[in-house]
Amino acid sequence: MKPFEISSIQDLKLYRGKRLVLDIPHLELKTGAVTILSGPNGSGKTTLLKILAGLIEADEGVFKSNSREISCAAAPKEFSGLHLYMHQVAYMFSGTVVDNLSFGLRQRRYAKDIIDSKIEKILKWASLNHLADREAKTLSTGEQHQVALARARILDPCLLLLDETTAHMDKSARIRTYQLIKDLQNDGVTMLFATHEEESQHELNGVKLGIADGKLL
């Protein structure tokens, strides 16, 4: 079966006890585009991204593609490995940059020659050749995010979920990260970028949405 390419969300709700913390009647996600979701801390951005990554199961809701739909109960299993979540603090596995880039491919049991070929291409794409043999955990914040973006891109995700990705970066690192995101968009990667920064909304082209108190504005 073809991987589920999400196009919209209907009647999404998440409760914490009796409190409704996320209530989204409808959300469109345009394939191959960046949707920029802006809102203050605590507005529900991260919760929404984690639901779409399959890390949290919503209480109600339906996810639709062009050909089929799935329930909120089925979503975590369906989205796993296809919808990739990137936190504002990039997580690096132990080992080199190459070790990090190859991690997901090794988990999927790709042959070594295919892994080597994909890593060669992704290092060039992200301009990371000079860092290939560096210990990933010793890199700067900006460099780690660039490695994380490359590590996600190499797995060909159906949806890339970026949670405050440019937070805590210096200006040069932000500029480089924005360029990589634009490159991903040009490659047709569907993305949802959550941010509270005005700069991100100006730097990236895409559908712009606001969120507050768990509701889209």
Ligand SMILES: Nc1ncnc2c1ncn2[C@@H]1O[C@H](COP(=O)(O)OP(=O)(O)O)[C@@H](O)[C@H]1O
Given for the second form:
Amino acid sequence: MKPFEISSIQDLKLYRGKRLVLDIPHLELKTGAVTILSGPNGSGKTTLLKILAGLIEADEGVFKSNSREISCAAAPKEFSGLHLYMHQVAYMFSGTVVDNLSFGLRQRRYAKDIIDSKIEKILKWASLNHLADREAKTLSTGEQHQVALARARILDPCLLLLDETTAHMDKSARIRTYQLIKDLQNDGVTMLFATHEEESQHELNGVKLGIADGKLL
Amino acid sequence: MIESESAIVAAIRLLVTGDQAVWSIIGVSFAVSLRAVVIASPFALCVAFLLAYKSFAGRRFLLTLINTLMSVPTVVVGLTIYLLLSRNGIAADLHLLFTQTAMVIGQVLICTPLIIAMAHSTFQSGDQKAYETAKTLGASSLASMWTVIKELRFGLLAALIAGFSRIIAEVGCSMMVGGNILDRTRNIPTAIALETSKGEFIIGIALGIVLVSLTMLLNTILNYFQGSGEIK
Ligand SMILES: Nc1ncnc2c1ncn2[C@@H]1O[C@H](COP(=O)(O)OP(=O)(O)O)[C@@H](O)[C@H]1O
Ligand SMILES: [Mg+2]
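May I ask for the structure of the form predicted together with the ligand now, the form predicted on its own having been displayed?
Once more the chain from above appears, this time first in line as the rest of the complex follows.
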């Protein structure tokens, strides 16, 4: 079966206890483009992104691609490994930068030489060559985000979910990160970028969406 | 009455000269307790993981149960197994009473709740993002759990060592279901109890030294790894 390239969401609902924290009747995701999801803290951005990554199971809802439709119960299995979620603060596994970059490939049981050549390419793309053998946990926050982006891109995801990726970065790290995101954009990777800042909306050229209290504006 | 200083010297002599009976006792202790920890660990780690990462019906009750089981006296565990394995027990046909296997069963039951409780708190204090990151990068649930275990290996190792320390020093259950038979089921704690009751303090002290040194060694190893494994 073809990987599920999500194009829209229908009647999505998620409860936390009795509280409805996410209520989205309809959402279109433009394939190959960036969608910028902006909203204040607690508005449901992280929850929505994690649902789309298959990390949280929604209570109600249907996901559609061009060719098929799946229920929210089937979503986690379909999405994991294809829709990559990037935490607000990236998690680095213990081990070197290269160990981190190869994680997903090792899970997919790629051959060693294929892994090596993919790593070489991705290190070059993210300008991380000088950090290749560094213990990943010792990197700065900005560097960790670059590793996380490279760790995701190496897997050719069909959807990339970026959760306030630039929120904790200094100016120069932001500029580098926006550049990497623009590269991904040029490659035609579908992205959903959550933010509570004005800046990202000017930096990234994409479809704008607002969210507040779990509802799209 | 023996003077304690000369008793310690005599005890050390007993150890270094390789007294057969003493080393057989030490061997039984290790054979039984190592097996028990190896058998208990996979199950205990899985339960601890589920308690920390999944919400399911009965989760709270299970936590309470584990905390209760942790404080059950080892003689009670021994008594229970004794009743099951003895001539009128439902498992009498297995003929396991007074064997190392019976001791292993007892020690598995004793260390499992402790390992679960300690591993659970290690999992809880760990970063939940590790699991989600593994999942989103395409690892299966099992592979993601294994990743988290590797990330938290030092804390989890401490839990296993705590479990081992508890059962290697445990006397009540071993005495009851093992029967304290030399070369077969006599381990360090039951031997100390026996020798002391006979007034043979030297062997008791020698075995006590082994037990304390062992615990010290394990903790030193643990400290070493924790010290070098963490990022300052
Ligand atoms: N595990 C949880 N249990 C209960 N409520 C939660 C949980 N996670 C998030 N919430 C609630 O859901 C709402 C949306 O949270 P979140 O998606 O993290 O918002 P954002 O990412 O936009 O800041 C918030 O009100 C938050 O308190
Ligand atoms: Mg958030």
